[in-house]
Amino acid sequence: MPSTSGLAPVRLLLCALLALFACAPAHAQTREVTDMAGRKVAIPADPKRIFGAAPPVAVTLYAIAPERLIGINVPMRGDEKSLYRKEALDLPVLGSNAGMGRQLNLEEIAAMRPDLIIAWLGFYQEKAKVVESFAKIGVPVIFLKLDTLDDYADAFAFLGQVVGRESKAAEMSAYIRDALARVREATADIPPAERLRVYYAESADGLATDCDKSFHTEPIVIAAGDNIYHCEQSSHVGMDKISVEQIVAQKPSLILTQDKSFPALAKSSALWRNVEAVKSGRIVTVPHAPFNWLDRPPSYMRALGIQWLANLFYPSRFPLDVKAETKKFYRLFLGVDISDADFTRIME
């Protein structure tokens, strides 16, 4: 639930804004859409000021209509700004109602005068509460379903209709479906017992991870890796704690890490040196600029991430020119042409 706390002057501002909304004429033109939660919602015919209420939503909107974003959920990292589109460089940080970022504040959102809110139809989101909260500032809400990478193909098609960019959206949807089909075809016949055993180290100490059935680790499964942490996801955030002894016992052949400092720690630790993947030096850092290729937030970057993983896990089954594919992907989804130097930095 978004926070409604605030100082008295802020509440007065909200009241003034609500009064303004009440007095203002309704949008001259509206249209009805059926969102990905199956709700029929009246939205502006051509919404110009949109807020994505959670990082997976905002990142998706960023790909197709960055100039319509009124804010972002989390601050940009300074070393990633060259990979952002210029339309997003000066956007304020407004928080989110799910996932990464501080809790959003309704008064702050109202002050930005959005004409449409797009929320995440996530596993753990209480849809009625989300609708109820944004109803307080009089802005229509539609939901985007982004549980799996397959969902992103449908989400782009839906967003394309919302912002009137159906052709661009169709191109993005087609890319995602093609990437999924090629990776699945290349790896489908690998028997479970022969799949590469992978440990996913998410924290600086390497001892936070996620279940093989968690949405956080979906790309590893799609690329036919065997995530050694077999369990059901029990929370939205994830990051379950695990011991080095548990990891040693599961004998991962490769470690994927989200933290650049982890490989050095693992190689210098007497405990970690007992892990199969550390002994063989197979610790790989997940690319994350400007958005993570696998997770946090989950996004369409996974369409590139699963190809990178399939090539990393099974290079003979899934040969890939990673540099060429990365340049193609960044041009289509992120609107930037990256240089060879950019690619090298992204992969470091």
The other form holds:
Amino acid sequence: MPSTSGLAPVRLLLCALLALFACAPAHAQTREVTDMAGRKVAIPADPKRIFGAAPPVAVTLYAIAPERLIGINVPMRGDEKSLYRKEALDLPVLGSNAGMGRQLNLEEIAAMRPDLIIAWLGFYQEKAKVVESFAKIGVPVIFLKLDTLDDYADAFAFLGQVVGRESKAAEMSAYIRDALARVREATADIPPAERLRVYYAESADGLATDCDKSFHTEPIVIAAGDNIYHCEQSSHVGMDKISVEQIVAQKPSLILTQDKSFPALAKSSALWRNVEAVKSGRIVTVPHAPFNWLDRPPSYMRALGIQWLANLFYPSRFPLDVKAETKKFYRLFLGVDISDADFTRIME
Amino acid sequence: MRLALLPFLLLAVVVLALSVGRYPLAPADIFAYLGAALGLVALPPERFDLLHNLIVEIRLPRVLAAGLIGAALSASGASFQAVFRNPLVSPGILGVLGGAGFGAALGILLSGDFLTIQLSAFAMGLVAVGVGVIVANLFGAASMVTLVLGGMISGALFTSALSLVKYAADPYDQLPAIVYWMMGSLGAVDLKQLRGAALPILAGVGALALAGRALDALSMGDDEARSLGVPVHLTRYGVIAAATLVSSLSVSLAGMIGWVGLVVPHVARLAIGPTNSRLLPASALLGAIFLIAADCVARNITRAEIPIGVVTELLGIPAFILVLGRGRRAWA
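Could you output the structure for the form predicted in complex with the partner chain, given that the previous block was the form predicted alone?
Let's see the whole complex now, leading with the same chain.
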């Protein structure tokens, strides 16, 4: 019978290794949080390297903890570099799990060694699948719910706890709640029949639009505009086709366009000449630098967007110094001081 | 004899298409407008202007565009089927659709301006066919088989380039715009654009219709055609050039509209037989009728427009199955 003593050094080594592994997690302190999906998750006490798995999440993180982002989802537009925070300028493009366009590569994410992943609690993807995919690389995942602008106020408060910036986060949440309350109060008593009729024109031909009950057009509804395309949202991406005839029939007083080449097209084409808003020249392009004020992607920029819209729709009910408010908002959320020239460029 | 009936059917569909739309107009409004336009009835100027805007400026360009595009796709489909002596060939055989799709997506990515998107789609459609023909000629003389293979290669190349553009596009605004464009729509065509595209499309379709006799000679074989005095290469490449031009133009006007170029020639063949000199004009007319009718469905059934490419596919598939069941004897 062989003696077991010969194995002792091996055992010792194994024990040492085990002890090492057992000790490893103790270096990184963890704590438990309840995320916006109601899940209890153990996350690092002070997460330093965070990946936002979809643009609305990454853009929210960008506002509160830009230096902790390990990457962005889609490339930044080159012409708006001056409006980006310098911490985020050189971040690698890592894609997203939002189901279209650039997809993230799990190995690449793992190689970037994030200590926390924040995913979007969207209605188009299964929570369990998202959790499962990131479980493969052993990084904890928490969810942000960002369906409505009110959700953003809660999301900032939650993120503030996660990254340990409660006071900054409280300031942002308060801004969003205050903007919502002021806009709602100023416009609450406008009877439905007197609300400004708005057509929301997307795509270069101006004939793609979204329903009034779609999350894409939430800011128009909050600002008490009557989006003339009344329906339930039928797809996540949106952009329904509509005919010019319907727009003529609905008599919109104002057109909001997401495409900067559309106003020239509308003014020169016989198709559009009988549309109420084109006749009166009220076609307004939505500001989008560095992030869109209304949609695509939806974000907290809507807190500024609804004030701008309410002022555009009802200047006497909701007077607003748009320039001052824009400067204040960009300072608080985007960390940039914009000049008058920047403001003019943003509003073009 | 039935060929002579088609222009009347076309006229009837045009009148019907002009009188229906999402803006509520009664038939009486249409007659009132016609009367006023001819100076027979008096209408308040504002009412007349609205009717003029709806009927002439909004509906008419759309109906004309549908007619032209339907004729272009069907005539080019029929002539490609004749050139390649293969009934399963559609206008996309040499890669024109892949090229135009890539061109449009590139236009959306780089500029987003409507005219730029259209020009880029048109140009890339031509480039794709050029690439297909060059590939076919790389290895000595091009036969019909190498041309088809060249077209497949070029089509695949541009389709993958399109995927690459989609990958690079911003998923929140550019990508939906590309998908939106790809589904095809006639809603944005106005008289000004139509003026630019109508003449080349009409000329191309006319040239194809006139080439029917030469194609009939070709269908007997190259040597027989030569002995009849038909310039084989000139005919073949001339037809390919004209068919490419018109299909590329149609894609740049209205995006991707599938099945028309494949199905309509078969229906026409069933109706009037395989003789190209009659088949080509019949395909053009039937294609115009079919697409105008499909567009009526697309813009009237629901509040949001159904993409016309979807309508043509839905209507085209049962038509194709019927044709398959009944018409195998009619294939030349």
